[in-house]
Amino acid sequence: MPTSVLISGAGPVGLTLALELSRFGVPRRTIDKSASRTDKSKALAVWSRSLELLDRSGAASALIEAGRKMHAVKIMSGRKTIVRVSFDGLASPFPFVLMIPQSETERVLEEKLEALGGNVEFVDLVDDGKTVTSTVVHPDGRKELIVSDWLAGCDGAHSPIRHQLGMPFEGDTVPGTFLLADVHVSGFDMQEDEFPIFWHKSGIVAFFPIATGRYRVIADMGAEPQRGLTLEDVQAIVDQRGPGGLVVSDCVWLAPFTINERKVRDFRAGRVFLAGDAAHIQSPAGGQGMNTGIQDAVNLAWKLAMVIKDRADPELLLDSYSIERSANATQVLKDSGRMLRVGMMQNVAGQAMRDFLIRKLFGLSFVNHRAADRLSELAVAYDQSPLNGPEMKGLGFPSPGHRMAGFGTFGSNGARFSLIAADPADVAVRLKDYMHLIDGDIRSPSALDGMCLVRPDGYVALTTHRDGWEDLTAFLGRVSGA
């Protein structure tokens, strides 16, 4: 079978892209220099929006079965709660954050796929404007040329594809060193479905649940340690900054690390795309990194599928990938960086003022709800997207570029737009030249009067009145390149 899309990297981002392309019937091949999935916990949080998007392939239920639902995060000082952000009110079928080791996330996604090409290393590429020829090397030293229509670099923060393209990874390194420890923790007397982040005058320490009694502990350490880290170092930080009475043991992963906040300007170069850590890396505060990459993959997949199946204008759709996802990554970098720096504040007077203001601000319900929406990524929107069509206000639909909720799962039947129309019987006649772009299951707007076109990834494309057929045909004509 010819390879329409070559995916380099079989982490959560590459696997999601492969899963989505397979669901849309697009021939693809996935390679990775590692022979097997990671054995480390790595990224832990899968947020509500990612679960909504993964639900269409059936992966969400398998992930939930393997993970732990967390319904709130607490920021604490000793045993005193500064703020509690609840996820119970999220307008989603998944009103929680799922804690699951990355190794398990990869396992679930792998089980939905076939023919993963592990232990094949990417070397270089040639993009001639019509196809991409990639050179890869097998474990026995044998070289292979893979010709594909498109290449997706999902190959991590040190992306060989990004280096081949010569794309600058712009940004900064956060000063100081951080500690990561995968340990057993006893002595917690908190709710099992909540996780704490402790602010202390000497720094932060955060506990992210991995399994019953086991946590990822992250803390800032200041300068680079002069010796190797030990479990005793972790215990000392937990004693100093935590609530007291906690005991850490059974360490299976302990390492210092630095935090980089970087991204490429453009996620596309010709027939090559970057996604996930290859395109952006950020602070682990908020647990947004893997989720942002998963949503890169979902965004790219339906656009590639529409183009490959000759349904859509390649320049409009594929350029929109970079415009939409680069803007989103910029916002995630700002949000996660701000969260990290607020927690790491060192000035004692400033810390007291910070704690007071945060407690007052998050005591307002709308601020608390907004924070939950941002963390869960339900608030992701594409206000400046070139794919946004006209808007008819007053119909009750979200604005173009915003997530559509309450009408079930969009994109389940393939890479097609979904239409919500007051007069479904007229659709086939009025839009006869564009029915290849529209899901045949026309939805009723219920109490809403008018029409709404929804993208395969569940974001609104346009809204118009019940007789706004000209708006629809103009938009669909633009998408199809007519």
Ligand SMILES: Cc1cc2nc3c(=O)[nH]c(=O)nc-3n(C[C@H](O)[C@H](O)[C@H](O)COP(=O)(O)OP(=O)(O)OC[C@H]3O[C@@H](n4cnc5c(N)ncnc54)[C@H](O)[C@@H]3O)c2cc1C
Second form
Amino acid sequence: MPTSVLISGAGPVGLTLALELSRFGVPRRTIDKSASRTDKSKALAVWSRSLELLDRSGAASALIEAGRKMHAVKIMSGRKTIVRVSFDGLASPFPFVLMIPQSETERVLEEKLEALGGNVEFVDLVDDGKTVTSTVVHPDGRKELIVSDWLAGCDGAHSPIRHQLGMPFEGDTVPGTFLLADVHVSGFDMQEDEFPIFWHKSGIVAFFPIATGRYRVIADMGAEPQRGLTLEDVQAIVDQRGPGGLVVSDCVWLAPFTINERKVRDFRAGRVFLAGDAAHIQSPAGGQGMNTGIQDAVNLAWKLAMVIKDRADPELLLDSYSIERSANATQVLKDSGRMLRVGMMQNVAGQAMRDFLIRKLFGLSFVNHRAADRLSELAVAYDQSPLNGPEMKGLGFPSPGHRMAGFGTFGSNGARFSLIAADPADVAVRLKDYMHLIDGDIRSPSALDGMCLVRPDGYVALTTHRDGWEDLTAFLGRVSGA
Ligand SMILES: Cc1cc2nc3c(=O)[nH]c(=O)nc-3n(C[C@H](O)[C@H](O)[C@H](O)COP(=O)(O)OP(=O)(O)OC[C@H]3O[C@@H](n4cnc5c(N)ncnc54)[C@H](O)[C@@H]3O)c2cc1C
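Pass me the form predicted together with the ligand as well; I've looked at the form predicted alone already.
Every component of the complex follows; first up is the chain already shown.
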């Protein structure tokens, strides 16, 4: 079968895209220059929204089995809690953040896939407007040309595809160095399902649980020139900034790192798309990087599938990928940058004021809930999407571009819209020209009146009154390019 989509890069983002396209029956090939997946813990947090989206391929339960559920994050000063944000109240089947090493996340995704497309390195592309021809090199030096309808660059922060396209990676490097250490920590007397971030006048130290007794420790190191870091350096920082009485040992990964905050302006150039770190990199504060990439992949997959299966207008759908995900990445960059800078504040008087204000602000329950919604990515919305149809307020449905919660798993039956209709009997007649775009399982809510069309990724496309067939046909006509 010819390759509809070539995916370059089998990190978490490329694997998610491959999994979603397979679910939709789209022929794809996934290549990676590396023969094996990462053996590093790298991204640890998988948030509620990613789990909801990965649940449709059965990956969420396998991830949960391999990970640890955390129910709250605490910002502390010594032994005093400044803020506690709980995830228990999240309106999701997954009201927690899952801590799982990225190596495990990749293993689970890989195991869900039938086959990857080989240990080959992407080197070059030619997009002639009809197909993309990629030159790849096998480990023995043999060159191969792969012709595909579409190419997805999921090839990480140094993306060769982004370089080939000449796309500027706009943004900055955060001044200073950070420390990352995967260590055993003893002496914690905190709840095991909460993870702490300590703010101290000399900087931050955060503890992200990996396994019982094992943590990823992250700390900012200021502008000090970096010599070789040792376990003693980690212990000194933990003693200075932590709650006291902690002992670190058995270090399996210790590295300095810098933080870049960068993104491309467009996630699409002709027949080529960028997703994940290839398109945006941000501060690790908030653990949003990998989750944002996974959600890029989910957003792109159903749109490609609909276009490849000739159900949809390529321009509307595929351009909306870049518009929606670029706006989201801008927001994530802003939020994670703000979290980092607030935590790293150096001025002592400013720190006291910060701690006071944050305690007051997060004492307000709506602020606290809002923070949990933002961190969990349940609040991701596409308000400015060209895909949004009309809205009929007062029916109890979310607005177009917002996540449809509480109706189970949308998009599990393929790349089709789901319709919620008060009176499902008429649907097949009224929408006869568009039934190929709609899941046959029409849902009929008992409590809500009117109709709501939901995208395959679970975001609302339009809402209308119970006889709003014209709104539906106009929208579906627009999507199908009629
Ligand atoms: C040290 C470290 C710690 C991190 N900690 C966190 C964290 O706590 N939380 C968080 O959210 N994020 C964290 N991240 C970031 C997170 O790892 C990334 O956001 C995530 O890996 C992005 O996934 P991706 O699939 O886009 O890219 P990657 O995981 O980088 O995968 C890209 C893939 O493309 C392949 N590739 C590259 N070039 C080619 C080529 N020419 N041909 C074929 N294949 C190619 C690579 O081999 C790789 O497998 C961390 C990253 C690092 C490095």
